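Below you'll find only one chain, the form predicted on its own, shown as structure tokens.
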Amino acid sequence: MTERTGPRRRPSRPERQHPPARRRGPERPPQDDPAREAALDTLRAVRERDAYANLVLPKLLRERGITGRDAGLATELAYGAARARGLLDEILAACSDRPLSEVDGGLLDAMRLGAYQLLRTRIPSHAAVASTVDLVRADHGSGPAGFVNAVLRKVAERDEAAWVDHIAPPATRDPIDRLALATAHPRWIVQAFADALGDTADELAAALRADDARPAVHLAARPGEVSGEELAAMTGGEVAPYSPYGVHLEPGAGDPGDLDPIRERLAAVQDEGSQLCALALTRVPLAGADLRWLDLCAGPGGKAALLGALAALSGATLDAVEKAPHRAELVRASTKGLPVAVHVGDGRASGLAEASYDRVLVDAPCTGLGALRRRPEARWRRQPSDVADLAKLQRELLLAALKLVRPGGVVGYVVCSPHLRETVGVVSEVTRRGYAQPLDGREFFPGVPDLGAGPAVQLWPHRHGTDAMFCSLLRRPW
């Protein structure tokens, strides 16, 4: 089945009357619904400015003094509607008497917000419809409000499962398309997950549904300053299951930036999967010197800070390369006080001496499909056409790293994606040409179960509670 880029075409209908001329209501809705207002403004920013919901909404909540239950509701509605956009649009298209492409963007944002409440929350139907219509009437007038009211009342006639049955093909005919609609993912991402897992049934569904789970906040204790156990006691979190420096905080536990250990640089926010990949690079035994380490794609600095702290403990130093100057400043800030030298430049042509490093990390730019649970709108922002250019960049960075590492040294190739073209596709091309020897990475992830057949490691949210990080450990031949 061909990739859908928008809602299915619906049979043509007789031309309808245009809504009555817009009658303006007050410029803003009454100030008694701050949660929905903030959620709607977040969806608008994502659509109009290509903004990131997880950056926009927290700022709005702070600026408007929205806390407690209202903040929780705003977060659920904004992030939930952003994640479910594709499914919501399919359902809205089935309930609208005009193509969604002809609907004003502001109205569509509101309809997505209302449809999400109807289908994926316990908010009573009448309240979900009425609150959405009130927002539209205040911003757009009575005519558009009537249109939104009519569409949402049709949406309310079925629950989510019934809508999926109504608009999706049966699983026996097209299991990928069915899952794409049922889990609100673009078809190409569902196919990529299926290819990586080798599964089109229960585990694939579990992996996709994990993208909708609200993730815990993961912290990384700074080695040499505080242990994972001490950090857990300081923050009220739980010791991570696999990383010796990791701590998990409950979702909704507040802004981790307000925690004393974060402010005092004793810890940082970092997914446990990222910690495990950086640690794996340091665990590979080396013959000869082990004094010079390199992070070739260092921004914004999480892995550089962890590697820098570990380097300090072992008497090594770390060079960190970052192309974007503003991200290089973030690396400097995160590694302050550590034996880390930051260089601004392209990792493919860094100007650093070849064969001069013992360990090199390549945390390459990627599609980010492994962190969809942390970026609500990301699944709809990325396109399959992005993969080819990224895979080319990833190969070039990995080849550059293999020139910079000395013979017998080790390179860790890491991406936050399970897409085979970004993972085993990149690595297999390099190893096939004899530039590197793959190591069995599983032994350097001690205690982590379900790592597959190797030699590379693919982590998964539904298996490990981490982002879907991929790690391949490669040794440069002597």
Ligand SMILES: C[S@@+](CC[C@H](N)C(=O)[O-])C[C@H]1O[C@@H](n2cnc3c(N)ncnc32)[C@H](O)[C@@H]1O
Contents of the next structure:
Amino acid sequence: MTERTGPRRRPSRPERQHPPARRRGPERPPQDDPAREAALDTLRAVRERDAYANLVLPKLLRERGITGRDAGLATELAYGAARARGLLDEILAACSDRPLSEVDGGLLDAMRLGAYQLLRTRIPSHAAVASTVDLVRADHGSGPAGFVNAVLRKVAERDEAAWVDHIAPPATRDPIDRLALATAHPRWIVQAFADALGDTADELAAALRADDARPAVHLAARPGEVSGEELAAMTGGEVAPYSPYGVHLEPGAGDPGDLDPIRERLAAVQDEGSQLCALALTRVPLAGADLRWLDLCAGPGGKAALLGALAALSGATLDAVEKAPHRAELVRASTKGLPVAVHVGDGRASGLAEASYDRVLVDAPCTGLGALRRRPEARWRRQPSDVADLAKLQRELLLAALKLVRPGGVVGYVVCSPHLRETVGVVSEVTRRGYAQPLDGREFFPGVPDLGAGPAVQLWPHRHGTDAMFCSLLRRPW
Ligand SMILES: C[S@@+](CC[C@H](N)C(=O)[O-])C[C@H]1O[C@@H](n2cnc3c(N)ncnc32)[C@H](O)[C@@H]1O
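Next up, the form predicted in complex with this ligand, please; the one we just looked at was the form predicted on its own.
Everything in the complex follows now, all chains and molecules, and the chain you saw is the first one.
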């Protein structure tokens, strides 16, 4: 099949703002389809340049003036198709007469968009197929449009559950594989969640499904400026269940950056789990001085802002280290006006004085498997081979933190992942060697239920409504 590689044949933007009223049949959606075009362009950006869907799409919507129902549809389709990619590809492969690896990337994006509409939305099948075929015809010509039409018609023959039954192994033979397909997660991530849930692996399906639920935006009130209750009243949100500074906004409540308290720096967007981990570090009792705090991996500065505000209230100061200069700039911006000094450098060789900090946070770079619900394509981009390198870096950063904290001081090791190699694997190596004594972290998450057997804390979206943050609190021996 010959496919067009030249410029897209879609009309230019000004034309499309005044589309012809003509339709080519009673069932045909109009040719001008800004929502699906934006969704398709987002999928292409994710595939071609490793872009993040949740950064690309809002920009596209703004630039193209897409609002209201069209914006809602574009968001549902772009994020949904990006999340479900692996499942959609298995189904598309079963319906295609040639391997997907031989299909042009642009066509594949469109097929994913069409299959997502067929399997996971209430859009009528004929509209899902016809609108996708229209987009393909405009971009690639009629030959490819015919191919996509044929594949999508086959996809439409079954619903999602029937497709899973058709292509997945029975649960009795391979429960992980089946769940991976049924919940559209890579197998290695399903296995990592199962390992982390351990005795409570009966929650596995719920844990995986929570990754697909649209998360509420969480805000953190700036301590000393406004309370959680005041922030809830100012934003129309709800007081968070566990963090005294937290507020939850309705999913889809609009851009939080437009809220006055965010613009006036009285609050910031921050997952409640992140707030709880930073707060836990500040709640551990210390004998002796408590004046020097350190955030060793600070960018973009969410926890540094919370810690800096708490430090200001208690008369302490915070040093914040960040390796990436542009992220260090973000830390500077988020902590402006607070007693925070930002240092650009590698936390493993920061040059800061050893044994001089009372509290140190290591919010280490990680796979981010705990925040898959916030990053639609992340589950397909991360690779199991990432884990070993990250675990090594995490261990080195934690060891550096344990040198920087004074004897009797406390280190909070935090990752946004439940993967055991990034969590208890890293911590047990340093405690086994006697570099640190683990504290029962559950004490410092007051009011938070279902924290497991300790001593470290693993939060979960399906249990706590937070990202799956892991937090281990470690005291440096005297
Ligand atoms: C999980 S993020 C931290 C999030 C941050 N604490 C917050 O709440 O906004 C990890 C950060 O560590 C930075 N990083 C990576 N390697 C580092 C290193 N060797 N030393 C210091 N920072 C590093 C990354 O650039 C990234 O900004």
